[in-house]
Amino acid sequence: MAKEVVLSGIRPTGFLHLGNYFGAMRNYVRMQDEYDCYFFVANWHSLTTHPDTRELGVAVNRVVAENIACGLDPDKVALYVQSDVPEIAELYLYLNMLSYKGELEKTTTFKEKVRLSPDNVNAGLLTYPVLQAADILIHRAVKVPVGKDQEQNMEMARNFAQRFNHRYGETFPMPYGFNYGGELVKILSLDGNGKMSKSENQLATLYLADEDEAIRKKIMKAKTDSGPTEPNAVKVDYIENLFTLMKIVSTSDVVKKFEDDFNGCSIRYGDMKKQLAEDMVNFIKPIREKAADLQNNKELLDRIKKQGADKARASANETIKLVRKAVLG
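Atomic model of the given sequence only [the form predicted on its own]:
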């Protein structure tokens, strides 16, 4: 029996961080054994907000390398670069004929981008959800790992698929947002202000490319308070985040020691952060080193990207033949 198709993409803007790993990458590694997976680097999408492409090729290779360093197996999944699959652009064109200016202008992400960059309101930004739909539908994917901020775009992808099917005949299955639910780990910024970011608030974000000393410094500067004043107190979010980080990189006995100290009002946050910093170094270091080795082996990376593109294009070509026949006869 054929496996269900899963698709996900990541823009090559900024550096992957711990939140990316526990919010997405770790689950992708699990998915590769359960589904037919297509994971891609969305370099076309990055052009909508980052028109300077001088470092784009380097950024693409870094993302590919970090994906592999986190555990993705290029022999199990199609790991490819968006621009290496031109069939996506053709499907994007057809879907644009089924999308309307009014609905695109109402999307939350579009309005937010306009607010942040009023001088860069380009057509690509407006039709971002259409390209995103093409990314998904080109493989007739049914499961798409997305966060809350992408749910509206997922709904639009279903709308475009339904319109296409209604106008030209049944071609696409309906895609749905998907994750492992309660197993997702939310990682906050070390200063307590929102989530970790690929490009903003860099001193409060732990990147998979961070050197050991940078990791130590960031964790030692993490926001804390004066400690609990009564036993078994409720932790504020930035303290809870430190414990969350410790639970994912430290041994259970270490976690228990500091939980007991907190509940007994005897916790020393300095000691906790020193322990967390060393455990975090031990967690990130092998990922960073493997990713660096891959980035230094351009020939191997090029082979991996071509292998992924060949698999992705085989799938995309099947879909685009159906689409051309449906639309053009």
Given for the second form:
Amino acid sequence: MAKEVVLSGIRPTGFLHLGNYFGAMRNYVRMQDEYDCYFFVANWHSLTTHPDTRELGVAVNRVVAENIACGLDPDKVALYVQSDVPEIAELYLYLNMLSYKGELEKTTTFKEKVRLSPDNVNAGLLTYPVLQAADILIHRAVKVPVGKDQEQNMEMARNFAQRFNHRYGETFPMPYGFNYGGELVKILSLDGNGKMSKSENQLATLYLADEDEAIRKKIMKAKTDSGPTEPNAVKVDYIENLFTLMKIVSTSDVVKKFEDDFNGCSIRYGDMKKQLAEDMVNFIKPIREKAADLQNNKELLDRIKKQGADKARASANETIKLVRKAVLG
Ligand code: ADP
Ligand code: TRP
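Next up, can you give the form predicted together with ligand ADP of this protein, since the form predicted on its own came first?
Entire complex below, previous chain first.
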């Protein structure tokens, strides 16, 4: 039986962080052995908010390098750059005719971006979810490993796919967000304010490119409180977040010790953060070093991107042929 198709993308708008790792890349690495996987760098999407492209090439290479450094194998998956697959743009065009201004204006991310940059409300920003749907549907993907912030975009992708199928005949399967834990996840910023993200408070964001000392400093400053006042209390979100990070990088014995301390009201957050900082340094260091090496090897990166684009175009071409036939006859 053919393997299920998996697709996901990351925008090259800055340094990758633990939110990207936990919401997206950790799943990619596990999925590459079980599924037919397509992972890409969404450089067209970054143009909706980052029109200055002087650093774009470097940022694209960094995302490719960091994905490989996290364990993605370019021989097992298609790892490519969005703009190398023009079939996506053609599908975006057809899907644009099936998407409505009203629904696009209502999406949370659009409203948020309008609030942040009222002077750059371009049509690409409005139709961002349409391009995202084209990314997914061009490979007829069914599983999309993403963080919780992408739920609305996933719902819109299903709406567009359904409308297309309804109007032009069954062409696309329905895609769903995916995380191995079941629920889609959200890693909070270390200051407890909102999600960890590429552009927000850099001192509260753990980047995969952070030096050891920066990692230690950021973790020691993470928001905590005076501790639980009754046994087995429910954890507030910023404390839960520290435990979530610890579960990624520490041994299960270490996690259990601090869980027990928390439940017994004897937890010392200073000790927990020291332990977390050391384990985080050991986790990030090899990724940082491998990614830096790869970024210096432009030839290898070019070869990897070319190989990825060839694989992605083969699959995209099959879909676009079906789409043209369905729409244009
Ligand atoms: P950012 O939001 O930092 O700009 P992207 O939008 O490019 O990053 O997101 C790439 C992937 O990482 C998406 O699947 C997104 O859901 C996931 N992601 C981003 N931030 C987080 C977070 N704080 N927690 C969980 N997943 C996240
Ligand atoms: N919008 C996604 C984000 O901000 C990035 C993205 C673009 C994406 N196209 C996609 C994610 C297709 C999954 C599938 O994180």
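Here, rigid core means the biggest group of C-alpha atoms that superpose within 1.5 Å across both forms. Here the structure is a predicted model, which means the values were calculated and not measured. Numbering follows the first chain given and starts at 1.
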After superposing the rigid core, is the C-alpha displacement of F258 2 Å or more between the two forms? yes
Is there a C-alpha shift of 2 Å or more at L245 between the two forms once the rigid core is superposed? yes
Aligning on the rigid core, do we see the C-alpha of N193 shift 2 angstroms or more between the two forms? yes
After lining up the core, report the Cα displacement of K235 between the two forms in Å, one decimal place. 6.6
Core-aligned CA shift between the two forms for A277 (Å): 3.8
